[in-house]
Structures are given as structure tokens and as C-alpha cells.
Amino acid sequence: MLSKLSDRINPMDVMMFLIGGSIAAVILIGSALTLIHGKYSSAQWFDLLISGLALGGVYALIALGYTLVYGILRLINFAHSEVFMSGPFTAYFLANYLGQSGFLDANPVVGLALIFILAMLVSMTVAVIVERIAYRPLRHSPRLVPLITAIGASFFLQYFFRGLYGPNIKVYPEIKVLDAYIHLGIFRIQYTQLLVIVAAGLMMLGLHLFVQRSRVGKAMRAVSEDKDTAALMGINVDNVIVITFMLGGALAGAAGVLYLLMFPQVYFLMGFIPGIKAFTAAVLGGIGNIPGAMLGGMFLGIIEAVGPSLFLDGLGIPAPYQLKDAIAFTLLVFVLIFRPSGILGEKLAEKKA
């Protein structure tokens, strides 16, 4: 019997089991200390989960994109990072026009309306056109093609959206009414954080009923199961694959201009750091998986707002929150080690993996 156990596991099984068993004393022992010092009241506590809740909301809608794409095409799509981008970059010159004139303020709905619709229909319209360029061509070719491809795009684009907008950080318009703030007793919460994890809600609610319930998110599963039976039994494959793009597109405009709200400075390289982290949620609930995505993107989020200073604040560490990128990676291997598939994540057959 020792045998048989020793033969299924080795070296490299114990090592990640005493990484994942090391980071997991770290977070127990760390947010105990935290928790008995009492540094922190519930009323910062919950400032913090809601901060998370609406990080996470932004997360979980980009990782939307990433998860549809694989699902469909078992591609990463390293160029979502700056479809992303481009709608709300675009959208700036809009909202600095209805700031200045005080629309915006005079008329706060209707001014994030169209906002909302311009981001949304220029990173629709981008995801498009590199599926059109840049991956279709590629279809059937080696797996490493089209990878490489979307590296390439996601350069061309940060640098095209440079040289049409330059290279200077723009600031988006401050609309008032967002500033305040609703009062819960004790709590209190934002109206932009709110406008954020509502909105998330509703955009995410909505594409998981449009997928689930609709003829096209019918069609969509099927693709994403075996492209060569849908096509056999009618299905459009390479209208459907338009399709999943341009879903990924408009909810990555979308959360650009919830990001936004709560970070309001554009450039060209706005949609890196957050593209990574949204890929990271999606890895974290199961790549390919949309409650998954939304799963995980909401996890990362609230880990990155209350995960320094519950984890690491009891361990005297300085300035926690500088840390708050390592946490969410360390976080990704954390789960990684025990769920290799993520959260929600099912083992591929050989065939789709």
C-alpha cells in the first residue's frame, strides 16, 4: 500500500501542497492578528467590501469577455485588454464636452447614457474588426498562431490609440451627484459604488439570461461544444463567433466607464493593469465558464480591497495595501493548487482542451 501511494505522488505534488498549506497559514494566522487587534470598525470594514463589491463588478465584466471568447474559439484574447480601452479613451471627448457644458451635471442620467453607448458601441465595433483581421484568417491554424496574433493586436492598438488621442492622461468629468453618499446607520455607500455593483449586476444578469434562454445563446453553447456538429446542423458558425466578440466588446465598454467612475483618469495604457487582473478572475473561475467569470471576478476584487489590511495588517506588515497585486496573484496560485481548473472549472475533454 505504501508503494501504490508513493507512485501517485511525487516531489512536485508535496512542494505545491506546502506552498498552498504555507500561504494558507499566512492568511489564517495574519487576519487572526487583525481580527484581536481591533484596528479596524465594522463601518471601515464594510467601506472596503463595498469598494471590492464594485472593483469586482468591473473585474467580473471584462473576465466576461475573456470567458466567451475561449469558450467559443479556445482562444485567449490578450487584445480585450484594450478593446477595454477604446470605448471609454473614445467616450473621454464626449463627457469632457457635456461637462464643460454643464449637461452632464444638469442632466446626469441621460449624459452617462450616452457615455455608456458610445464606449460601449467603439469596443463592440473594435472587437470585431480584430476578430475579422486579425483571428479569422487564423482559424484552423496551430494553436500558437492566433496566441501570438493577440499579442500583436493588443500592441497595435495601445500604440493606434496613442497616436489618435496621444500620449497625455486625460481626466474624466466629475459629476457631482456621484459624490454623495447614502447613510445606513453606521454605513454608508457611494453613489457611484452603488451606480457600479448595480449596473455589473444587471449587465451580468442579463448576458447569463441572453446565453442561457435566447435562440442565439442556444446557438453560442453549441458552437462553444463542437463547432463542425452546429455548423452540420445550421448553425451560422462565424456569425455566432461575430457575435460572441461583440457581447465581449460592448461589456468590456461598459466596464471601462464603470472603471472609470471610480479611477477617472484615460490613456493608452489604461487597460493593462486591469485586462490582467480580469484574465486572472477568469483563470480563478474556470476559463470558459460565465458564472465562473463573474464568480471570480467579484472573489479578486473584494480579496484586493479587504485582503491587505485583513491579512496582512496583523502581521505589522507597512503600508498593506501596496501589496494588494501580489495578494490577488498569490491568491490565484492559492486556488490554482487545489482547483487547477479554478472555481467553477470542469476538466475538458482532449478534444476541446
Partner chain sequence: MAMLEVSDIHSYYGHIHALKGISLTVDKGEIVTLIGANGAGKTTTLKTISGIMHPRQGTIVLEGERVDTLPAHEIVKRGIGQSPEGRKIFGGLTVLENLEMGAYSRDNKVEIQRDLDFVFSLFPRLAERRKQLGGTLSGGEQQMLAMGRAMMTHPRVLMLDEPSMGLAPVLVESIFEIIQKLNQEGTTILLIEQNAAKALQVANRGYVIETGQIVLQDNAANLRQNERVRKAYLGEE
The other form holds:
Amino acid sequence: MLSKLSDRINPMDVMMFLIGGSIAAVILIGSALTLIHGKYSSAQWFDLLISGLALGGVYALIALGYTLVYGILRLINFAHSEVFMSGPFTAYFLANYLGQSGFLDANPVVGLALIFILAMLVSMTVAVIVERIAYRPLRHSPRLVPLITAIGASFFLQYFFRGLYGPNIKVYPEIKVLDAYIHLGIFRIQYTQLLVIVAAGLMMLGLHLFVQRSRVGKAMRAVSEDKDTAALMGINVDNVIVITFMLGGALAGAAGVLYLLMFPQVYFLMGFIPGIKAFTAAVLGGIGNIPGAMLGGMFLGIIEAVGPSLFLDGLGIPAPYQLKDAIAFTLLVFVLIFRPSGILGEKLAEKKA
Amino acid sequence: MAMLEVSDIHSYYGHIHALKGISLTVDKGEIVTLIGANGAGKTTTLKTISGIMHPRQGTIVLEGERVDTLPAHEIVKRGIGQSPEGRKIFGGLTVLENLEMGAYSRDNKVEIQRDLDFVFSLFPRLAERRKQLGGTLSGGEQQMLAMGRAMMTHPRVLMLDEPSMGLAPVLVESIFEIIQKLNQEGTTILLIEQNAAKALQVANRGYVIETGQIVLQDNAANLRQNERVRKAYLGEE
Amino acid sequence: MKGKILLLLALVAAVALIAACAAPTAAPAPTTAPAQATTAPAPAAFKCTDKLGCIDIAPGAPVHIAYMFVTSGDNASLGTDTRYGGELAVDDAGGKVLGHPIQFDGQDSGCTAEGGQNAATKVAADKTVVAVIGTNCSSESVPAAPIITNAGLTMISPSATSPALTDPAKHQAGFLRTAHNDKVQGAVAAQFVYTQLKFTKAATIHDGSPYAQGLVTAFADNFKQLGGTIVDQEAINVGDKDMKPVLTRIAATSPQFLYYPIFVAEGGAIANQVRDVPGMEKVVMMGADGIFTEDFVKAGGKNTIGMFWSSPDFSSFGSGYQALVAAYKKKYNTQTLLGPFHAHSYDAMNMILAAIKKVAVQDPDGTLHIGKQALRDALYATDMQGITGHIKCDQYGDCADPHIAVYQLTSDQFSKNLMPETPIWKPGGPNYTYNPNP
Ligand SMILES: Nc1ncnc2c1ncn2[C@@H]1O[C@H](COP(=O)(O)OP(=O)(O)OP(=O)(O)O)[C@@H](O)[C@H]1O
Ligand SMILES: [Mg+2]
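Output the structure of the form predicted in complex with the partner chain; the preceding block shows the form predicted on its own.
Following is the full complex, with the preceding chain placed first.
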């Protein structure tokens, strides 16, 4: 019996389990100590949570772009962070004009709608152009090749927009009506954050319905499973791929505007960090999986906002906020130990490929 | 007049010369079968006809129109449907969604509904399981779904790549019955089968393909009598 | 020139060696050497004896001074400001030194360590470069200084202020600065907060950069020494945007005052979000010279009204400063100065030009020879009245005459997109009475 047991135990698994276990222990002990210590009020925890939800919503929208494209092409579209930057960067000029002329304060809804539409259109166009120029010609090359063009496209776009709009930081105008709060007892939410959370939620719901219910959405799922067979059904695979890039681009453009409503600085490198975070979120949720991207984004946003205070404060670690990315990546490792293809990721080898 | 006319096509996988001048015709209302050993090029022939691959040489004409340069989704629209080798069900889509995909390039809702009802009448199992994910169906059910899905393209020529593969004998029987039924309803059929005996029972004519070339062609009855066919494909002495 | 002389020397040496080895058949050897010698140019050629080597500049060829500035991204205004300062000094020199045109161009160093390393590697590889102005950020100077030093070049930073850069244990011979040392700046900030604002509870945020860490440490040390308490010391990462969590942490310690001497993007985000965090509505804020730019104010929005900065004291600058500012605004068509270090860059350029004049050897045809060690020595020996004050370098490269003052943004300046140009307080100056809404 004993020898059989030892045969079954793989030292690698044991190590992984120990790592996972210690991460879990640190998180639990840290959280418990923090809560016992009682340094933060429930209103403060609520603030952190809302902050995390809003940021997570943006991550989720960007992550959807990575996951949609990955689902269809098995390609990590590294230029997606620049797709995210391009629309809102372009829309800055409109936003600035509307802000200066007073239109934005007089008609915030119309003004915002215009900004969103422009940003989404530009991001969408950039995404489609990238697909056309950088990926489609390489559709049948080894997978590493489009990955390299993706990185190239990313740099190209950064410096293209730098050349187009200048190297300096620009700042989105403030929208006065959004700078107020809704009070719910001792809790409060800023309108900006509420808008971000609601808009991100609605867009995700919309995308979900589109993919699940619409004809094109079903075709997207079919193409992501098997392009040749989808073509045998009369599905124009190239069109579906373009539509996928359009969707991802539009979501990224909208995510960019939402992001800028909270953090109004825009410049040509602004996509890099949110892009990396969203990519992480997509992997966390299970890349290629749409609900996974949403979940991963939300999870990452909340961990970034709440994690440092909750996990590390109680352990007496100074300046824990600096470690928020370390926490996020530790949790990524934690999740991947127990679920190697992400929280909702399927085992790709079984079903696809 | 020939419904589908394939003339001297050559297809390649990279440097591998898989089809070395295949010519065949399928007339309206016929069942034509293509038999051959593993790796002979049967599937490649179907892929080339349906536009998943393009021939480097040769022509494919469907009712007077050249289709060999068209993309696959355009060829489907023109009336060639295919149930691919290995079923290729969309595992993440429900049975109903799989069937809807078959009708992707069609607009007429009434006709689509009629075809759907027809498929469900042929395969009542699919009707029961319309909300179930394709990936969770049994092998036989998947084969039914693959055929049903191909029928939903409303083909004038239906190409079936090993529809009886891996099925229990009872099911094999009913699949062949359905093939005949479809044919009686007016669908022209190009059938690939490992089970050459069965195929030659239902087919009007047949072609024998070896290493990318047609080596024999005749009506089904003659092929059944042919020495070479009997030895190599019917397993008779 | 140098190449030919070296070739000749090498030939002579080689021939001599062969001759020594093969003594009996040495006869033809001596004849080859003189034959080569007669083909070399006749005039008493310059012979480089500088231990770091020499830079030779052909007649009419430019004297190349390279910069390593952050010219793109969120801190671009810092780099652009210093580039302007250097260019204005070139203009004032008539665009020429010793009859050679001055070429002033360079590399974007990005305000990151990698950026500094890249820029320095590129500059070091360019054999035409005589001297370097840069970098802007201390994080860039840390990797750049050894690269520039090893290449035998000398760099003068107009704005990298971290104490670590001129720390005797870490100082690189090729690094000098006209910028102040943040030991001074941090002390002035602490003194202002404690003695003028009369606050005793302060919180600080740094971004992990040597600059911000140096300043926060200097501030905290001095503030505690004066009797204040640092209630919280936080750190963020470069690239962070959502500051509410860290501000919420700080709010839990109820500070009166928040010091964040960081950079534009993250500093702007803090300013932008600080008032949204309960408990931080009234906290008084102060930054340092790294965010004393209009880009920061734009990024921070209206919350920057009434905030303080420590920065070089413009009012202590020399008489030439007003003319410099006027030239700056005119040439670059701007209402306001982009950053606080243009004058330091102007002075750095003048230091370099003066040192070149001092050490360059000029052939009759106009060819210049500049010994690299000689140039470096001359720079260390600088003793001149610059715009920023009296410039005299110590052995660790600190050349500034550090006058730090405190500035405050008024709502009027904010609405006109202007930056304060007159300090509200300086050490030893008249007392300041706190006005939260100037
Ligand atoms: N994707 C591919 N890449 C390279 N070669 C291929 C590919 N697919 C098929 N082949 C080769 O082409 C030839 C014909 O294959 P094909 O699939 O058409 O055979 P088949 O007659 O359908 O065989 P089976 O009865 O086993 O299905 C074979 O030699 C096969 O190895
Ligand atoms: Mg086959």
C-alpha cells in the first residue's frame, strides 16, 4: 500500500501543492489579521471594492479583445494595447474641443456619446487594419511568426501615434456632472465609477448576448472551433475574423474612454500597462474564454485595489501598495497551479486544435 | 448533363502531390461512390471540390459554372454540401446551433424551417437533444448531426465522407437508408465509404482511387463483380 | 590624422621588432620607416597624450554635444525644458565654438533606467560626441553614468538630483551636475512644512525611483528632526493609475500633509484623485521639481490649486535670467516655462563650451583636438558665475549653488495654464502665512 502511494505522488505536484498552500495561508492569515486590526472602516473597504470593480471592468473589456482574437486565431494580439490607446487618443481632440467650448458640460450625455463613438470607431479601424496588414497574410505561417509581427505592429502604432499627435501627455477634460456622489447609507459611489461599472457591465452583457444569440456570434464560435468546417457551412471565415477584430477594437476603444474618465492622462504609451494587465486577466480567466476574460478582469481589478490592504496590512508589511502587481501575479500563479488553463479555461488540447 | 464535373485536378499539401489528375462526374440524381485505400486521396478530393483546398491544376464545374477558384463559403452557396470526415461537430454549440450553422448562407426562413423539420424527422434523436452541446453527443448522434448539418446547407450535391465510420451495425444500416431516402428526395450524392460493399449497394456508379489517381470507374454492379475490387475492397477471395 | 600617426607608430614599432629579431638581415628595415615618414603631413602634427584619448574635429566640422533627455511620454516636458535651455545657450554663443558650429542633439532617455542605459550606450558609441548634457531623471543617470564614464566622456546633468549620484561611494568620475542635490531640497521642504505651515503629521509617497526615494528620505529625516511625525510612508509603481487604494491607506493615518516628490503621470493621478478619498479632502499637498511642470498641473486638474512645490529658486538666479526667460518664451512660443531646469541646462552648456575653449588645441587649418581627460578636468575645475548661481564643482560632481524655494499655484495661474515663477518662501526669507486658496 505504502509503496503504491509513494509511486503515485509526483514530487513536482507536491511542490506545487506546497507553493499553492503557502500562498493560500499567507492570504488567509494576512486578511484575518488586517480585519482583526480594524484599521479600515467598512466605508473604506467599500471604496476600495468600488475602485477595484471600476478598474476591473476596464480590464475585462480590454481582456475580451485578447480573448476573442485568441479564441479565433490562437494568436495573442500584442497590438491590442495600442488599439486601446488609438481611439481614445484620437477622441481626446474632440473631447478637448467639446470641453473648451462648454458643450460637454451643457450636454454631457450627447458629448460623451460622441466621444465614445469616435473612440470606438477609431480603435475598431485600427484593429481591422492591423488584422489586414499584419496577421492575415501570415494566417498559415507558424504561430510564432504572427506573434512577432504583433509586437512589431504594437511598436509601429505607438510611434505612429506619437508622430501623429505628439510625444507629450494630454489630459481629458473633466466632466462636472460626473464628479459627484451617490450616497447609500454610509457608503458612497462617485458617478464616474458608477458610469464605468454600469457601462462595462452593459457592454459585457451585450457582447455575451451577441456571441450567444446572434447569427454572427454563433458563427464566431463555430470559426473559433474549426475554420475549415465553418467554411463548409457557408461561413465567410475572413469576414468573421474581421468582425471579431472590430468587436475587440470597439470594446477596447470604449474601455479606453472609461479608463480616461477615471484617469484622464492620455499619451502614446498609455496602452502598455492596462494592456499587460488585461492580458494577464485574460490568462487568469482562461484565454479564449469570454466569461473567463470578464471574470479575470474583475478579479484582477479587485485584487489590485483591495489586495495590498487586505492581505499585507495585517502582516505589517510597509508600503504594501507597491506590491499590488506582485500580489496579482502571485495569485495568477496560484490559480494556474490548480487550474492550468485559467479559472474557466477549457483544456484546449481536448476540444480544439 | 453532368451536375458536377471534375477534370484532371492536381492538389498538393505543401510538396506532397496528393491528387495526380483526378477526373470524375456526378450526374443529377445519382449516388456516386469513391472507394479507395487509406491515404488514397478520397478526402482530399472532397476538400478540393468543396474549396477548402484549391487545385493547382484542373477544373471543377458545377452545373456549367467553374467553382475551383471560389472560396469554400461561396461554393456552399452554389449548392455543394459536405459532411466532413470525422464529423467535425462544433462541440461548443448546441445541436440546434450546429444545424443553424448549416443554414448560415441561406436567407429564406420558411425553407430553413422546413429543412430543419425534415432533419428532425429523419433523426428524431437530434430533435430530442436540440439544446444539448454538440460535444456531449454520442458518436452516432454526432454522425447524424453532421449529416443533418450538411443537409441544412440545402445542397444539390451532398458529399459524405465516411458517414458510417465507427457506428454500430444497426446504425450503419439506418444511415444508408437515410442516404437512399435523401437521394430519392432529389439530392445528388457523392459518397466516400470504407465499407465498399455497402457503398456499392446503394450507389449507381463508382470510382476507385489509388495514390491520387482514378484507376477504375464503372457502374456499381460491374464494380461489385470486378476482380480487383473484390480482392482489394470487398475482402473477397 | 590620429589614425595615420598611430599607423606610422605601429609600423615603426613592428619594423623595429622584426629588426631586433632578425638582426643579420635587418638592412632593408630602416629604409621603410623614413619612406613612410616623408609621406606624412609636414607640419608639426598634434600628438594626443591624453590618457582617455582625444577627439579630433576637422575644419568646419561641428562640435557635437549630445543630450540624453526624456523627450517623449509623460515626462517629456522635463526633457524638452532642458533641451530648450541648452539650445538657448548655443544661440547665445552664436551657434559656434572656436569657429566650429555646435551640434546639439541626442537621445530620448525616457525617465527610466533602461532608457538611460540605451541612451548612454548610443551616445557612447558615437565617436563624434565631445561632451554630454543629461540625464533628466536620476533613475536614468544611475546606469548612464558608468557607461559615459567608461567611454571617456563626461556628462553634466541639469536635473538629476538624487543624493546617490554624488555619494562618494557611488560617484562616477564622468558625472557632474548643475542641478542641486536633493539633500538640500528635501531639507527645505521639511523646514517649510514644519516651520511655515506648522504641520506635524505628514505622509509621503515615493515611486521607487532613486530621485523620489532620495527626496522622501531627506524630507522624512529632516521633518522628524524638527519634531514632526511621519504617519505613513507609502510607495507606488511607475505606471500606476488608480491611486485611490493607496490614498485610502494614507487616509487611515489622518495626515495633515502629503508629500509626493514623484513624476508627472503618477503625481498627476494622485492630485487628480486625492480629494475623492474620504479623509483626504483637506490634506495639503506638496511635490518637488520633478512635477513642477504644467503637464503635471494639467494631469492633476483643479486639485493642484493651492498646492506647493519645492524647486530651484528662480528669484535667486543671476541677472541674465530674465533675458533667458524672455528668449525662451519667444523662441518656443510658449506662455509658460515647461519645467524648472532650463537654466541649469543653459549653465551646463556654457560650462562645456568654456571647458572646450580652455583645453582644445587648434591646428592652423582649424582642426580641433580635444583631450577627453583634459576636458573632464577642466569641467571639474569650473568656477563661473552661471545663471543658476556660482558654479563650482566638488570632487563628487556637485557643481550647483543650490537655492531651493517653495512655490504655490494660484487659481488664477491655474485658469490661465501658467506655472508659478515667483517663490512664496525660501529658507531665511520672510515668513509665509498659509493660504489654502490663493
Ligand atoms: N494535412 C495534410 N498534410 C499533408 N499531407 C496530407 C494531409 N492530409 C492528407 N495528406 C496526405 O494526402 C494523401 C491523401 O490523404 P486523404 O486524406 O485524402 O486520404 P483518404 O483517401 O481520405 O484516406 P482515409 O481513407 O484514411 O481517410 C495521404 O497520403 C495523406 O497522408
Ligand atoms: Mg479520408
